[in-house]
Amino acid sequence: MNNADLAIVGAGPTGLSAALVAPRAGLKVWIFDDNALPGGQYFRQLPKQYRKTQKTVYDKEHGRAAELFTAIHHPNVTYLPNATVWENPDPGILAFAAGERSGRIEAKAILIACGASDRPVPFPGWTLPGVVTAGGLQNLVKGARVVPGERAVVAGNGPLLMVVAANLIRAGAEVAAVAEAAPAKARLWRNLPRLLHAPEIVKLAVNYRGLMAKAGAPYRCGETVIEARGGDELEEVVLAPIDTRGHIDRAKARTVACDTLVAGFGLNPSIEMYRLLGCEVTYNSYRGGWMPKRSEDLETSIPGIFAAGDGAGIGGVEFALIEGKLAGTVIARNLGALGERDAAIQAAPLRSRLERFRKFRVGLERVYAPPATWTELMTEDTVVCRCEDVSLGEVREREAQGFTSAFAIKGSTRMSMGRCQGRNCLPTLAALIAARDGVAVEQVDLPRGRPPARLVTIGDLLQEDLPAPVFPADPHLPRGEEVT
Amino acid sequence: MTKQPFDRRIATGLDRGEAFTFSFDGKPVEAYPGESVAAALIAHGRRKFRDTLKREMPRGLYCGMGVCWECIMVIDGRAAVRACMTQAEPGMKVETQHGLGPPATMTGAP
């Protein structure tokens, strides 16, 4: 069995910050992440092998990511990439696949770092090959340098989109149509104070929404995709008014022809970790909807697991990097490798910094605040579990005979129960039982996290290097005859 | 002035280094050394990577991160391989997945 300090699950903004603060207090630390570099997807690496030439606006993260890449070279730090942890089989203890460095941990803290991913939203036509979520073409563009298609659609909720316009229109892609679903502009005035409390971010907007005037891309607000149509491929969109409530107006929809369509609907914190753990959950649908429940001082409902980043409630980069920093502080203050005034003293500035970007989160919440539902946009036919095939009609007609907890519906349909271990469908199944029976999101009843959280292969787990399984004796053997 | 055609990979600022060949249902496509399969079959106007067994549906990449599992692909004769998380190497033999799979990729971890 490895043993550690510190195990960190993900090597994104959060896990490096923390990794940057924790080994240099004296903690030995582990970082699992499963990408093959680190970064998470922010900060998402081109390839080693490319040479970069000359500076470019992707350039502008330089400095801050090239900090943090310095982590995981601390010799109290090991560090290990594509790497999967998918059980915790007994407290303070995680079992991650690995390949032939597969194995187990025993570490006094954890902290879970997993970042966030695209809110799952379901429209007809949402499967299509050409249409990839805001996350997926941020990552074609930073881990690539290649955008899907020459004439997008960029639709959805949340101030992502004109981030991925922007990457679109400075690669060369014309962008038909930006469809922001929240009256955004509309409420943009009332909430600038707030919004000006991270002017930085704000001057980014600014940016963004010249390119896109200048490039002549159309930024409507109000507007949703209903339908995405094609054959093999994507081919066209149809976009209609929505109000604040999730109404559709659709005699008022328009079709737009393209090759690409970007759906952002936000983000979701990434919370298999926490229900393989067992940690308290709660719901923020402003934050992004579950997350973990947490202490001022990051740790959640569970003595010694930790909490931080957009995997803990969606806050940007900004919020990632400070929390990541916190953790660290709070967690070698916590095992003694930092002493209470000195922990005091670093933590301090860390949270005023907080503090000021929440100020600023709470402005863009209200401006972003999305429709109370999306379950209008699904009809009979449209796929809403995608790896077990299952319909929105296939779990109709299930409820109809009976089985309608979210167990239920599970079991019945598998809805939930494919490759993706249901992260990709469990808000998706969460929204439809809350709007069928009335209720807010947060008071349905998952169904139980199970391992693994994430897939693995058997062949990963035949790598752990265990002691040999102590058998009970077996009570269908006559005493002493014990089959060795 | 002519306008460039479109180049679904971004030039400016980057050498990629030596282009290969890996073969995607037999046809040669160009990728780069780091490149995913994804990125490089997107690069190449390639979006369908597999159809579903049950509904026999179309899909291609949707996350781009590891989490979906919708891009994976039979690639060098394993099935079920995400697309998004496996580098292109000179010689691979990328297929469209058709339901699971040939039953033959099947055969577990290499």
Contents of the next structure:
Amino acid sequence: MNNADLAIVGAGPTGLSAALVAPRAGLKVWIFDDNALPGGQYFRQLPKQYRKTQKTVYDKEHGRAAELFTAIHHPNVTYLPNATVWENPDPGILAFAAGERSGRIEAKAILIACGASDRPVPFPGWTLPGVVTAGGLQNLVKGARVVPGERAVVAGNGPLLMVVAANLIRAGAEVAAVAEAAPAKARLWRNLPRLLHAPEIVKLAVNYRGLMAKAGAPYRCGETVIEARGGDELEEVVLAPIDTRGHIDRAKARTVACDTLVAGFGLNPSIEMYRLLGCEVTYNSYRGGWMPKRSEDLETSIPGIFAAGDGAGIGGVEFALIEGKLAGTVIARNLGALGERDAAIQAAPLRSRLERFRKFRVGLERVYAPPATWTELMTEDTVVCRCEDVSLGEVREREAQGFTSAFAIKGSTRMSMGRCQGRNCLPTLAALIAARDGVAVEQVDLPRGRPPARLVTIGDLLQEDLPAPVFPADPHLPRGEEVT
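Could you switch over to the form predicted on its own, since the one displayed so far is the form predicted together with its partner chain?
Partners and other molecules omitted; one chain follows.
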């Protein structure tokens, strides 16, 4: 068994920021990351096998990432790339899979900094080759310098659409249309005072819009993709007006020829570890859906387990960087490595900056508030679970047979039991149940989280030298309960 003061899950902006603070205070820190290189999605680095011939616009953020990358070299830090934390066998203990390095660690505090993933919104044709998510496109461009096609449509919801469109244009692709589902232009001016709390981000947005206008990429609000068409690959997409309730005006649909569709409907916090650890979660549609409940010190409902960054509620890279440093400071204080006074002095400017960005985030959330539902996009033959190839019609058939809860539908269709472990289908399943029952999504009971939180190979698990298991007298009882 390995031991640490602090275990950090994730080496993106949040995890690395925390790792800049906690080790300097004297804490022994382990960082686990399932990527080969640190930086996460935002500061994604090219693979080591690549050779740069010149700097590009995609490298502009790596200047401020340079200090973050030094965190993994601190003498108090043990950094494990290509390592997947998959289980919490006992309180304070994490099991990780990393080839021959696989094992377990006992930590006095745990920081979950797993970031977020693309929000899946099924529509007819969304599984066609040529349809990619916004995050996937960003990884292709920034992490591999690959453009998936020549003529693209960008559709969905949120400010990331402009970032994606700008990156496609810079990479040489033609952007035929950008369809934003929210009436963002109409909401902009009344929320501008809040947005000006982060003028540097507003300036970036203005630059993106200028680049799109110069390239002739039309930006239309109140419009969404309703279908992707093609034979063996994408050939065209159908766009149509959508209102704030999620109702689609199919009579005004239009078709755009393209070989790439970037579907970006926002981000979901990665809550797999929180659910596995038993942390209480709440729901906020503006910040990505389900996310962990936290105190002002970023501590979850379970003492000693902290949550920060986009995995605790979508806020962007600035939030992630500040919350990481705040988490590192608070944890160092809690473990006695930093005095109360010194911790308060370090935390004060961080909390002040967080408050400023919170005001900005409220404005951004109001500008890009998504339609109330996306369920009208789906037809009976639309695939809602890609891993297990489950269609909406099959879900409806199971419901007619009496399988009405998320747990029952999961058991009868295998939804959320495939490779993605529910990241791509549980939000859809919850939305369908909520629409069917006429309740809010947060009232839908999700199936309980079970290991593995992320997929691991049997070969990795065989690397662990574990004692013989102790089974309960009744194997049907939950772990730790005795037969009476």
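Keep in mind that this is a model prediction, so the values were computed, not measured. Rigid core here is just the name for the largest C-alpha set that superposes within 1.5 Å across the two forms. Residue numbers count along the first chain shown, from 1.
Relative to the superposed rigid core, the position of the CA of Leu466 differs between these two forms by 2 Å or more.
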